[in-house]
Each structure stands twice: as structure tokens, then as C-alpha cells.
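First, one chain by itself in C-alpha cells, the form predicted alone.
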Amino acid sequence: MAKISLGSEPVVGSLTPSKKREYRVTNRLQEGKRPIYAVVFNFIDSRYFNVFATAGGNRVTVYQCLEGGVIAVLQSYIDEDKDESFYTVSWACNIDGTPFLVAGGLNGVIRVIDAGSEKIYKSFVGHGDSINEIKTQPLKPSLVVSASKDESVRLWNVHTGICILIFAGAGGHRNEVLSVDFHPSDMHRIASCGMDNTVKIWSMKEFWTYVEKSFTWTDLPSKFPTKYVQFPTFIASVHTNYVDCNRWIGDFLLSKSVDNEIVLWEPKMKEQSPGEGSVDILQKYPVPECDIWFIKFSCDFHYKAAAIGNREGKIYVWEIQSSPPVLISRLSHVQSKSAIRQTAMSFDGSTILCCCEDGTIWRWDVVASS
């Protein structure tokens, strides 16, 4: 287990907003009565950078952000099981470029929805419990990973419907896995975190032939030789409580727990002894009233900023790559009082969306400086 190295103290950001960018509310939608747990822009396909999806209840909805704060509903998928509660949705695509939405939640079934026809392309059954997060490999967007309450992470090929790898076992998570993310440039690496308070880094390098085989497999998906990856290459104890969101920022990781802050840290691997090494905590980004679990932050396409909501309906926008961290803006609105489960920053960060426990979606747009 990687321990925090005793070096220089982490740099903590000041909560005084820099007013670097000002945002204002341009729209508010009430989607329904049930909580909305996920909102995500499509960064996979440049034709659809202004298109986003939400997940909540048994519904996945696709919208488009238009000029002047307008949000247009493009389509809606309603699951046949009215008791399903989707917790996560990710954009992916088929090998021919067809946009897919991949959603999962309470039931533990992953639905791959063809966004063109609004029909189910495939359903993946395999997880033994609910699914907390799904993420797409940006360099190969027909690969997705799912993090589950069943203590495992699974790698799927949405084109062929194959479960390629299962990250679980002797060195795996010991409680619900809450978040997972692909490394932005190293295709072999993922990071996962969860209720066992750890962040684990996994490598698929030695299993990559199975990933390639999954694209050309012609037999039944159930006959594919799915492999278990039992040992992560790195285990970090950065937090002392549930870790519910982790994202790669280059080779660094940004993660958060339930203690009112996001932490930027560097995993320092030991080549000889996998799983060990040290953690260098670089920076901390305070987020007041962010002490309940299942609140996820998001970044713009180039990871310049991160936006995170809190349980009181406020959003904090941090500049990630400056040291010390700079609070770009603190967004609050008199009618926004419900816990924000997730935010979505647009490609350039000029629009911020958030989805809330009370079934609302809020749109904030940057105010042009005069």
C-alpha cells in the first residue's frame, strides 16, 4: 500500500473567488421528480460537443445546448423496468462512428443505447450488483469500464458486447467501487476508487491481446475467455473515508472523498515491487459543504478547470493547473438549494451544467467580459 510521502506540504487553494470568469444562470429545467445522478457532455465526437446526456430514474435524456441559454431536448430513452434508477451515463461510439450512450445503475445491467435510433443496441449482464460509474476510453471509444457495488471493475467492448477483463480478486477493492477513469494517453492504465477508502491503479498491458481479440471475436460473447486482473500496480491511501470520484490529470490524479476538498496527487511507482510506492500530495482544492458521498466533479476537455457542486446547491470552479490553486468562480443562485450530484463542463469550460437531487438541471454560461 502506497503511503503519503513526507515532503513539502500540499498547497491549499484560497476560497476567495478570483473573478477570473463570471458565470450566470441561463436556464433551469425540471426533468422530473426523481434525482438526476449524472450529466455528461459528448467529448467523443466533435460534431456533438454541445450535446449532453442526463441519467436519473429509469430515463436517459439527450439535450443540446443552443445559443442564448436554450436547451433543446433531442431524445429520451425510458427503460422497460420502471424501478431502474440510472446512476451513470457515458458517451461512446460503435466502430463505424455511431454515437452510443452507455448507462447503468441500480439493476446492475448496462444498457448500450444507439443514440440515432433511441433503441437498445446491447445489454450487458455480468455485474452482481448496482453500477456506480461508467467511463469511455477516449482513444478507443468502443471500450468502456464500469465500476460496481459488487467490488469489481469490468472492461467491455460495446461493439461486440464482450466483457474483456474483470479487475477484482486478491488485490481488488474490498467494498463498493464508486468511480473509475481511463488514463488520457496511456491506453493500458485505469484508476478506480471506492468505499474501501483506496484509489487503485491497474494495468492492462499484459492482457492487451484480449482487448484486441474482442474486436474480431465472432463467437457468442459468453464464450470469450474473459480474464481476471487480480492485482493493481498501485494502491493509494490518500483519503480516510469513501473515495467517490477520481480523474486522471496527465499522470497525476484528482480525487475526492467526503471531507470538503479535492486532492491532486502523484503516484510514485516502485518498478520492482508492484502495488507499492509513495504518494506525493501536491494540491488541495477546498469545497465547503461537500461532505456527503456520490458528488462527482468534472473538467473541461483540456483539464484546465474542475467544477464541483455541493449539498447546498452551490458550484465551485477551480483552476486545476495553477499553483497555488485559483478559485475561478463560486456559483450560487437563490433557488438552487438541492444537492448537486454531478456537473458537466463544456469543451472550453464556457458552459457548466449541474444535475440535482430534486430532479433539476441548471445551465450556467460565462459572462463575456466587457
Contents of the next structure:
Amino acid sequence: MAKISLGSEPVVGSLTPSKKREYRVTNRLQEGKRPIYAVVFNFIDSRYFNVFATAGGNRVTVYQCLEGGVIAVLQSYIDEDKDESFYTVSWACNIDGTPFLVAGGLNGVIRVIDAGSEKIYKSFVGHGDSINEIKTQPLKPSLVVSASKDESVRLWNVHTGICILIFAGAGGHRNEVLSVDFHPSDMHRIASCGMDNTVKIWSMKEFWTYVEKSFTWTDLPSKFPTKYVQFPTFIASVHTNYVDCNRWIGDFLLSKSVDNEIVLWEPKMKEQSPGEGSVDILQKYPVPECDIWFIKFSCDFHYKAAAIGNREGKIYVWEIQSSPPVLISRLSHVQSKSAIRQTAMSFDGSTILCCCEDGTIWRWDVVASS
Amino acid sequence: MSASKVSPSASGSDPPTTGHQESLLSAEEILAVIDSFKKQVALDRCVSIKKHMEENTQKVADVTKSLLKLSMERSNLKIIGADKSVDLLAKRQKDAIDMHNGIGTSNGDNDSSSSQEDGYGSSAILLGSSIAVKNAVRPITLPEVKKLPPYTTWIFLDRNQRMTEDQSVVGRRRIYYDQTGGEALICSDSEEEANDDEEEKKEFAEFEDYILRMTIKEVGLSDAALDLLAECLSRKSGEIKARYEDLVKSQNATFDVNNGNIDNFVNPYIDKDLDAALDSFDNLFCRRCLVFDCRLHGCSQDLIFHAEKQLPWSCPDVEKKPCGPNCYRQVIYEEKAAPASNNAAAMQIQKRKQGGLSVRNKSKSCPSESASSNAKDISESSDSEIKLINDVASSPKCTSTGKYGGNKRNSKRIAEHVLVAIRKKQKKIAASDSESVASGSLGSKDLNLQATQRENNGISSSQKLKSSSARKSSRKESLAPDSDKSLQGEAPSGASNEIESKQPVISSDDTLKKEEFIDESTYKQEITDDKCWKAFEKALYEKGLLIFGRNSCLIARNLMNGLKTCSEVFKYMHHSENKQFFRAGDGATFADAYLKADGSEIVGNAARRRSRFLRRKGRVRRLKYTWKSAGYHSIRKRISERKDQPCRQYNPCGCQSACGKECPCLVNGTCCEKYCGCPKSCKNRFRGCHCAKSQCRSRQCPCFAADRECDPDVCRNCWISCGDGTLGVPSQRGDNYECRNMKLLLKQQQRVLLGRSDVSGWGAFLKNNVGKHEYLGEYTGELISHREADKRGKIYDRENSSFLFNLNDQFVLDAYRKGDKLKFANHSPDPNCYAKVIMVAGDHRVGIFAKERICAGEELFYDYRYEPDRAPAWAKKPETSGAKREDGAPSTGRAKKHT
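How about the form predicted in complex with the partner chain, since we already have the form predicted alone?
Below: every chain and molecule of the assembly, starting with the one above.
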């Protein structure tokens, strides 16, 4: 990371909780002994805003948050291969609106599950190694991207089962890709980050015809002319170690490495020369004891707050859009000692879920302030 | 730091004056000033971030609003279309809610039975509620899908690529994550290497400028202030000072701009000279592959100029017709009409002249006759119609005549001549005569005529004309002293000219034409024209001369399209030659001047080295190899067991004569190739082969024996026929004689399939049957240095998966991220293929060949020939383990994800 000099210092948030909101544990469940790596609410379909899915071991489970801290198990899927270990899951949907679960993990096979009929819809074989994250395009939820250990990011159409684009090659990642995210409003843009310590922003503008073609493709998916996107439009060296999570906040990016902090920065691209540009680091959100990799944070629907767990089972909830950043709350529980791999914030941020290394899922609900 | 006001600080209360007072300020005071500005900057930064954040927040709010709308629409859509099938997720959701709301107390049987009726298994279970858990959700099994053998995403390459700088791992810290051990290993180079790239000069940031400017404004320019500033900004004070001066300068500059109106819009590209314009050509065009941005040989190659120059382009000069509306010939043609209409007499002249010309053309054999008649014609016309003052009419001494006549190889030394009058029209008519004769011999009378007419329009002072033409003629014909040219004097020159004219030398024809037009009026005109010629256009023109010779039509059409018209080029051509004549001095002969002109052009070009305008993008720097810290040698595939590397990388030499001892090729131990600058006769050149019957398939072929492919440019009998032969193929000597040693060059490879290996991981398979020694395909990859290979190899070896292949003394092929399917061919001590490094058109390439007959569908193996002491267990010589290879050994997972 370039040394930050005077005049471009970021605003660092204070770790003193503002007590704006308080949360308390309302439920805790044990899903098994294997670590749970992912938990995610369904933001695709407003009917399912209170439905969430977890991925861990060879299992993907669907739950529902009910009032009073109650969690209902709705569905559970188990991969026949006991060695499979799901690392990520994402909600998507078919073009007719059927809710899909897209999960991937160690085996490198992407499982598309039709949650409406509780059947496997498709399995995408193609990645050369394990899959670290899957994300859904919010504007076109039948498009998903996957980040893989094989150093590539791939764009899939879950409806037709087509691998549309592969983001790899000459300008691609030089090590495992750990995280990927769609730009919320610009459909052509994605950001990916990984073990090569970089964040790369890719544009598929020139390839958009292929994306459109994928919706009307009737031939075998394997016959589709999959294209390589070899050059990102922007490469940022914001961190000096693995970058394991990045999210778009409008046109800014929130990313984290193993340095006990989340960084909010703005990519300043040069129109003329793709690939070059500078980074303006705007704000930093300290997260103590967060120095191991594969810890991911999440935001509520409106990107008002972000929640992240740490190595010791504590959760930090930051108000991300205020300047300077405000720590909304620090959540801790005596029994929560295991590393938190991922959190999920509900639509309005009133519920926070976290999944842990020891296979537990915790539910925190906001305490109504007097 | 926009619009920030200077806060009056403690020391700021001193009004910024220009006297000595500032230097009296103590260091503390200056520091206080600097500090206050620093605070100001920091504050501004916070404010700007806040503003920035607020803008973004607004954007995010808009986005999420629309997203919410979308998700609402989706749920509505579903409700409408829900009737066709049951949405189990929604159903379960409803069940759970119902259960939770207490309907569940009695739900027990009803609910479960109903769901069983549906055949969709049990309903939801609640966790953490007071209601007892009934029954667990039955898990749905996802049938197993066979996973792929692990691989890293790679790009297909059909030819090798040189590594680009940004791909280098040298000097970078890399972290290797060991999945089995769950630990991360840092593979970084020694410290001193890692620091290499940190030294880049830091630009002055906006805020630094601000502090600098404001502080000095506040406390005045003094060494103390500069020193303190330097300290605060952690820079050298010299740097600070220089920057301050820059700032002041640029401030003034902007001030000037604001005052004066600078509104010239200039085409940036017109401004540059040709060197700049051609910069990308020189730096990005590969002269070996004839493509721009060659990935194999890189950009910014040394420019090699061949010792043997190519002759200027010459096409049979059928081009007597105007090349376009702006052709100099066309101009002549058009202008012909003008005088005619102005002056009725002109018509007559024309007619008469035509008559005269035809006569002349017919009567070539008796030149004197025609000449005289011609002269008469002219004098007649000029006298009668256009009242001219005839100074020297019909005198052979007439300078202009002499000039034209002589040059034109007008066999009849034209005795005619012309009146040097105030109006040159007459004179030009005379000139036209001579010209018409000259070109008449080439068969287009009309054009000549036009030319003549046009010349009539030229206007210049008679005096000038005389003198200049006199000089010119003297230069052109050293034989004939201009002042008193005698008939005898001219006769020989005429004769010699005639001889010349019989040779169908087009370029001379061009010259000839040029000369015709040399005349004061045009010359003058050109002086003004000349000013309109941009430096870059001039340079372009010079290039044109080299390529096309003196053919303004071709130059204008091919090089100056849209910039200059043919006639402009033509005029310029004259003008520039004139200048050269003048420079050459009176004594110089025309031929000399000519030569000189040519020579200087050539020299000028050759002298042009690679220009300094290097494009940053894609620039490849030659790497220097230091072997220090190269203690580690990674495992690489090789073709021979020997330790030494017999192949040496070829780099073309730029020798301009036969290569001597100092020729880089000789020094390096490689042969000279067709890409070298040296002449073909160079002793160090590889001569190719003369094989015919043997088809270059055995070691009897010198190319084959030297591990080279035949080259149609070099070998005598190795050629490539293309198409069905209708386009004129070199005389066939029967198919059996076709060279079989050009397979890599022609990419005549076998179809290779990628599949799950019978041995381990991926494997390469053959689609069709092939015979022994058949070429199967190329092992392509990134060309990296040995040093780079060692660095990369560290991690590859740890992963037990290496795609490194030793190519020659300079390069190693790495097929890890870029390559061909053949990179997946496995190792075997008893293989059915073998690899061979072959020199193809100056480059080393790896070909994979069949060692025996291979049937369709068989897996391909070859011996990696790892160095025995470094080979991994599966490749050790004693046949303990069979053919095993890069087994990624997918492990139990990432139970421990740690840094």
C-alpha cells in the first residue's frame, strides 16, 4: 500500500460505540460440527426478505426469521459427496421469478438449486478449482458471478446454464480470487479481489451482446462461445495482503484484508488508459482481532450499515455512509468465541446473523430503544 | 484543496511583505505557519470526504430504491403466475408462520398429513420457539457430480509470448497457501530486491503545493522556510525549491494564458515531425513477424536496417494519365482552357502547335527539321498573336531553350527559341515543344500540350528567368556553356540525351518532367507553398521519394492523402530539388546534385535511430540477468539429459557489411539469419538447404540436421504452394518433393484433445492416427528468463505442478497461465512422444513429435527429462513409480484458514 501522505489521509472511525442501536442474542443454533462459511438473506424477492440460507460442509440450508427470535428451518440440501465443503451461497432467480440458490465450494462445482421445487436445477462444471464466492446481479438476478481458486471469475446465466464470460488471462488475478461483487447500478461492472492482494474492476460492456445472447441460447450450453475478458479496467493495490472481501457502496468500494480494518475507497479511473488509475482512500473502519483471512462482511439492503465478525466471535456494526464513520454497536456474547466467517444483515438491519467456525449460527435482534 | 481560505494564524499576522523581514521569523514561527496550513489541509480533506460521502449516499439511496422496486415486482410477478406450480419455498414459509402463530397447536396431524398428500415431505420446523420441535426437515440430496481435475485458468496461445513486465514475480512478495498444512508461506525475495521499485519519484500532491505556496506567501522565500518545509513534507529542500519555482512559473503561465487569447486549435499530429508520428511504427511494429505490438519479440526492438537497399518502387509508367483531379497533369489540362478563353489567339496557338507537334513527332528522325519548324511555329504565334517582346527569339543561345531542350533529351537540340518576355507564356510554349517531343515519344501528345499551355501562365520577370534558367542549364549540361552555346556544343548533348531517352527508365522520365517545370515563377510560388508544408509532411514526402521514386502521383496518393495534392507534391519536389542545386554550387553537374539529393535522403533516414518517444504501454525492457541469489533452480522440462543448453537465443545483428569478428551473432555463437542487417553474402549466414528428393526429412538435410525448420526465403527448393495452383505456383516437380520440414511454420499440427488422464489429472489425447516422427503440435507458453523461472518455480514445485520448459540459454517457457493443450501431456519414462527445440524463422520453438505410430484416442506421454537430482518422486529414473505427475492432491479442505 502506498504510504498515505498528508492531504489524502482517510477518516478513521472511532471504536467507541455510539450506542445508536443495541442488539441482543435472540437465538443460537448448531448446524453440525463443520464450519459454516456463508449466511445470506434473500434480497432478490421481497416476499423472502426474512428468508436466509447458510452454507457449510456439504450442506446448504434455508431458514426463516420469525418474530421473537424464532428461526424456522425451511429446506435443507446435502451434497452426495461427503467431501464437498460449500464456501458460498447466493440467492438468485429464474427469469420467471422462481427462487434459486446458487452454491459452490471445494469441489469447484456450482450447484443451482431450485428452491421452489426443492430440486437441483443445474450443476455448472467448469471451474478448475474451488469456488470462493458467488454473487447475484441484483438488476438481472439470473446472472451470477463466481470467484475461484483457479484464478478466474466467471459470469454464468443460471437460467440457461451458460458460462458467458471468463475474467482471467493477461491482466487477470495471479492467485486465488476470494471475493467478487456486482456494481449495484452499472450492470457492466464487477469488482474482484483475491490472494494476489489486488482489487480489480472489470467491465463487460464490450461483451454485453454475449450476455444478451445467453438468454436466448437454445443450443447446448457447452456450445456457447464463451469469451475471455483478459484486461480489467482498473487494478487497485489498496492492501498488502490477501483481500478477502469487497463490496460496492455506490461508486465506492469497501474492501478488507487481514489488517484489522475495512477500507472505503474510491477508484479514480483514467478514461484514456484502462488499467491505470489511482485510489483515493476515504474512510477506515477498524475491526480489532480481524487478522485471519476469509472473514466476510455484509450490509443491509440500503447499505447503511455493515456488520463484520472477528476471530474471537465479536461483531462490529459500522455505519458506513456517515463521515466520520460511526460504530453503531459492538456485539459480544460470552459463549461466542469461535471465529465468525460471515454475517448477514436483514433488510432494515434490525436482525444480524452470523455463522461461525464451530458450526453455530447466532441471531441478534435490535433492542427497541425507549 | 479548493476554495480554502487562509486562516490568519499567529505568525500570519505579519503582513507578507517582500523585504528582509521574513527571514527574521524564527523557525518556530515558520513551523507554526506550516502547521496551521497542515491543519487547514487536514480539515479540508475531512470536509471534502464528507461531501463526497454525502453525494455517494444520495446515489446509493436512489439505487436501493430502484432495487427495492424490482424485488417488489418480482414477488408480484410470482403471485400472478403462481397457479401453475407450487412454490415450495413460499409454502414452507407460510407453514412456518402459521405454526409460529399458534395455528400449530392443533396442526400436528392435519398439517403433516396435508403436506404428505402434497408429496413434498414435511413442513418447517421451528427453532427457539416455545413450540416443541416436531420432526426434522428431511434433507434433499444433491446427486454427486464428478469434479474436474484441478487446473488454473489458462489462455490458449498459438505462439509463444514474451512475458510482459507486469507479470514478473521477481522482487515481489508472494504468499503461497498450503492447503494441506493450512498455513501460508511467504515466498519473497531478499530484501534488497524487494525494495527496487519503491524508489519511484513521488509526485507533488496538490496539498503539498498548497502548503508550499501558502507558506512562502506567508513567511517569504527563505532558506529556513524551505528547509522546514522540506522537513515537514519529508522531502529534500532542493526538491522543494525546484517545485516552488515550477509553481511560480506555472502560475505566471496561467496568468498569461488568461490575458492573451490563445485559441489556436492545432491538429496535434500535424505538429509533430515524422519521427514522432512514426514513433509507434518504429517501436511497436515487429519487423520479424510483420505485425504491430508483437507479443513474441516485444516492442522497442532494435531497428535493423538491411545492408541491401531495396530499389524504389517502380511501376511501368502507364501513368501518363492524370492520377486525379489534382494531378499536376490535370492542372495543366484544365488551365489550358483559361488562356484560350481569355485570348482568342490562344486557340490558334494551340491548333498550330498541335500541328507542329504532330509534325515533329513524325519527323523524329530528322530532328533538326522539326525543331526548326517548331521554332518557327512558336515565334510565329508569339509574334503575331501575343505581342511579345522577343529578346532572343529563336536563338539557340536562349537560356530557357537550352535548358529545356537539353534536359528533355530532345534529340534535336532545339534551336528554336524563345522569347524571354515579360510574359513568359511564350517561353513556355517553347518549353512545351521540347517537352512534347520528349513525352511524345512516350505517346501522349495531348498531355504534353497541356503542359505547355499551362506553362504559359507562369509569370515572372524576364531577368530572373534568364539568370536562373541559365544557371540551371549550365548545371544540367556541364557540356554546354550556357552563354555561348554553339550548335556543335549542343549537338553532342542532344545525342547523348537521345540515347538515354531510349532506355525505358521511368524515374528519369520523371526527372525530366520536373525539370521542365523549373522556372522562376513556379519557383517563387513554391517558396510560399513551402511554408505551408509542415515538418512532418516534408518528412513524409522524403519517405515517399524513397519508396516510390520521383512520382508525385504515387506519393500523393499513398502517403499524402488528404494532406497534399499531387500537384502540390510535384511543385514541392521541384522546389526542393532547386534548392539542392543551388546549394550544390554552379560547378556541380546535374547528375551530381541528383546523387547528392538521394544520398542525403538515405543518410538522413539511416541516421534516424529509435526515437525517444517511447510509448509506455506494452514497452518491454530487456532484462538484465544477475545470477546472484539464484541458489534455487526450479525443475523444468528439457529435451536432453545434458546439463548445458546448446541452444542460444538469436538476436539479429545490425552489421552493414559482411559480419566481422565483432558481429554480435558471431560473438553469441548463432548464425546470421534473414533478419540480420548484413548482406546475403555474409559468411555467418545459415545457407539453408538444397534438398529436393529427400523432402528434408532426414539428417541429410542441413536444416534438419541443425534442428531448424526450412525457410522458403532461404532454402532453395523449399517452397510453399498455396491455393489450388491457379494463381501461378512455382513450377511443380511433383508432390513428392514437397518439403516436410516446415510443419511448425505452417502450423500443420494434429488435433489434440484434452481429457481426464488415465494416469493422473488431465491428459492430452490424439484424435487421429499418426505415423512415426509425425509432428503433433507445439508446446507454447510465456517466454520468461531463467531467473524468473527460478522464482516462479519455487511455488510451482511446492504445488508439485510445473509447466516450465527449458528453451534456450535465455528463455524458459512457462505454460502455467498461457499455453497449448499439449501442456497437459504427462510424463512417462517410456513415452510415445518426444519434444524437440527447433529454430523456426529465427525463434526457438518446442515441437512435440510422435516417437512411434500412435493410434487415435491414445494418450500422449513424453519424457520430461528432469535433472535427476531434482526430479520429483514420480519422475525419478528407476521405474519405481510409473507415469505419475502433477497431482494437485486436493486435500481435506480449508478447515484452517489462516494467514
